[in-house]
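Here we start with a single chain on its own, the form predicted on its own, put down as structure tokens.
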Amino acid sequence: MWARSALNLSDLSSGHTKAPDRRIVRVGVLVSGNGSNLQSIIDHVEAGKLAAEVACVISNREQAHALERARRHSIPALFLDYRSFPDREAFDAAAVDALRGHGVELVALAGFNRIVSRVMLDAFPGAILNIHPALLPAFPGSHAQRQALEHGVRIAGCTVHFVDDGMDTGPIIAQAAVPVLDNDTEETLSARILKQEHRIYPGAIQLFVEGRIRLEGRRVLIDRDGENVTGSLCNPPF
């Protein structure tokens, strides 16, 4: 049975996030390399699809490709050095300093190449998102496309998730499917997933703003008013 106190996500469980009251969210987003989750955020946000700011841009690699990104949309993008900090603990304390100057409210994970520690958390409980190219609990950690491919699945995908202790083991928010084709190589497939990622993770972060997030034990409800989802993707077709 899942602690719903691991998380610090009573305000879920009780119905909704934080953010209904809201009509714009400020979004802290952590990164490590490419940004390209990063840009869809921004595209979405500038294009008036996603009811959220990008308040700023957190980095532990000085030339992650992701603070220029944020630096030509004239958003805050800081480095910090995880070498000149003893531990996960301070470094993610600095972070946290840097998240809660700029006015964060929800921090989104993208392509963040660390594990947050218990300072994040309890910092930003309820309240940390994260993508991951792979169908969890399938494939966490790294190289999640190359453990689909020598696993020899048909269909791969991506998920947004809540983070919590665990190597990309918290809720699962929003999925996306993709066949596996037999010709795939690691790259093809990620490129494939990433397609996938540019589209749920800016809508999963609207759900949030939007206060259509609940929780029943593990499973994250989602009010879709009156939504009836029906379908599925099959590899290959029948």
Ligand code: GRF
Contents of the next structure:
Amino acid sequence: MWARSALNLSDLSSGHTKAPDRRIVRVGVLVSGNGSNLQSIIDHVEAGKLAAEVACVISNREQAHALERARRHSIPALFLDYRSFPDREAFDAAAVDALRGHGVELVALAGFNRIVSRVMLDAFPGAILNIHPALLPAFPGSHAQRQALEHGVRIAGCTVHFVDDGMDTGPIIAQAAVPVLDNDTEETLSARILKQEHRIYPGAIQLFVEGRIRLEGRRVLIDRDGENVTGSLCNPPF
Ligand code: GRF
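Which structure goes with the form predicted in complex with the named molecule, now that we have seen the form predicted on its own?
Starting with the chain above, the whole complex follows.
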């Protein structure tokens, strides 16, 4: 998926991100399709593992299953028909109005297939996240899993990042890696990656909510109380 974001690094560079510690943050989720990442966020909220509330879901596609998922959980679900807006900025202005109307503080793009304009970026500086099904900066843009297969990488994965004004270029908050198997198709690899997306997106949002994310240049530093990652993934295993 691709979401060209529009935040300057300067919007993010003042140390910890804005969300105050230990309170419920209202998240607006932008979707276009199935919404399995949305579902994972909802499930984590309902399980008490994510101190957030999904305040509203906005889709640019009327048939997006994600809208149905939201309604099942009594979450306001809105379809915005991009064909009824003259340009991307006008679409984003309507989306921003809706997000603000629901008190949204953090915007999560989850399979949203539109490029985000400056209008959205300026409305939520430092508070727009995206999930991408590749280990960025490799394979930005669409069909990331196909790109990974065609390139022949043996380790693929997914990335949660801040949205800035490039194409999948914002500072990286979290990544998960999976092996690429010799008999993988785009579908099997995508499914393996998606499982990890469902773990790291709620996890990254929780870090944001807890104010544990700090930007140093392009690097996102994460306060994890000294807890560090260990181990490695090697494919083939040696
Ligand atoms: C995910 O692979 C996500 O990384 C990409 O689009 C897909 C959306 O899947 N941006 P879903 O709609 O969340 O099921």
